[in-house]
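One chain follows as structure tokens, the form predicted on its own.
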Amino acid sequence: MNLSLRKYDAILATVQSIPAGKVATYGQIATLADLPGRARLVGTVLNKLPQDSGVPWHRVVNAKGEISFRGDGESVTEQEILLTEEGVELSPQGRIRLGEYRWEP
């Protein structure tokens, strides 16, 4: 298997673990998916799914609990409107209280 295969897989494993109602950071999901320091790959592989993927990329947010801006702005939106649903609160500042939310595995 091609490494950066393994790699993808890992990171799409450890998403599709985060519970509804719970959040993980870019850089959390790197270390779960043993690649330490490589959140922006993390970021990369959300960032290229299809639409009907099924993985729940919406559960990932950067580390200060904010969601983060992709190229197209609506992503932001349907991001929050997905989280809600799942009863993720936002503060009016956009951020969501890791304490709270973050998941523990």
Second form
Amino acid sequence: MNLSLRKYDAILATVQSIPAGKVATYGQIATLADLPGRARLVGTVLNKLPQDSGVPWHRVVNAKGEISFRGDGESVTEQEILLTEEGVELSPQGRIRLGEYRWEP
DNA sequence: CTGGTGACAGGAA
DNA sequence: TTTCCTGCCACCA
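Moving from the form predicted on its own, what structure would you give for the form predicted together with the DNA?
Zooming out: every chain and molecule, the one shown earlier first.
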């Protein structure tokens, strides 16, 4: 078992600790998981996550408050819907108001 | 082993 | 306010 796997677990645990109706940025997750500056790893990890991982990945967005995904919008739309269902309101530009919904541990 | 890729962030203009 | 450039490191061929 790789020690890096423990870091993945820390990332997943942090994402799962995000309360409903709130969102967190990749950098924030990375910092909370003791991986400062490794925001890309958070995205890479989530990208490889299975669908039944039970991780609320839809609450994780980039620093701009936008929903990220390899440029394709289908999954992005699903993420927007999930967030809206939880009470997260989106800006007209399709961006989340981090000042309002950013998770502050 | 080397090189390229990637759900990003932060600073500068 | 947004856009562009750079750095960061795990994973894949």
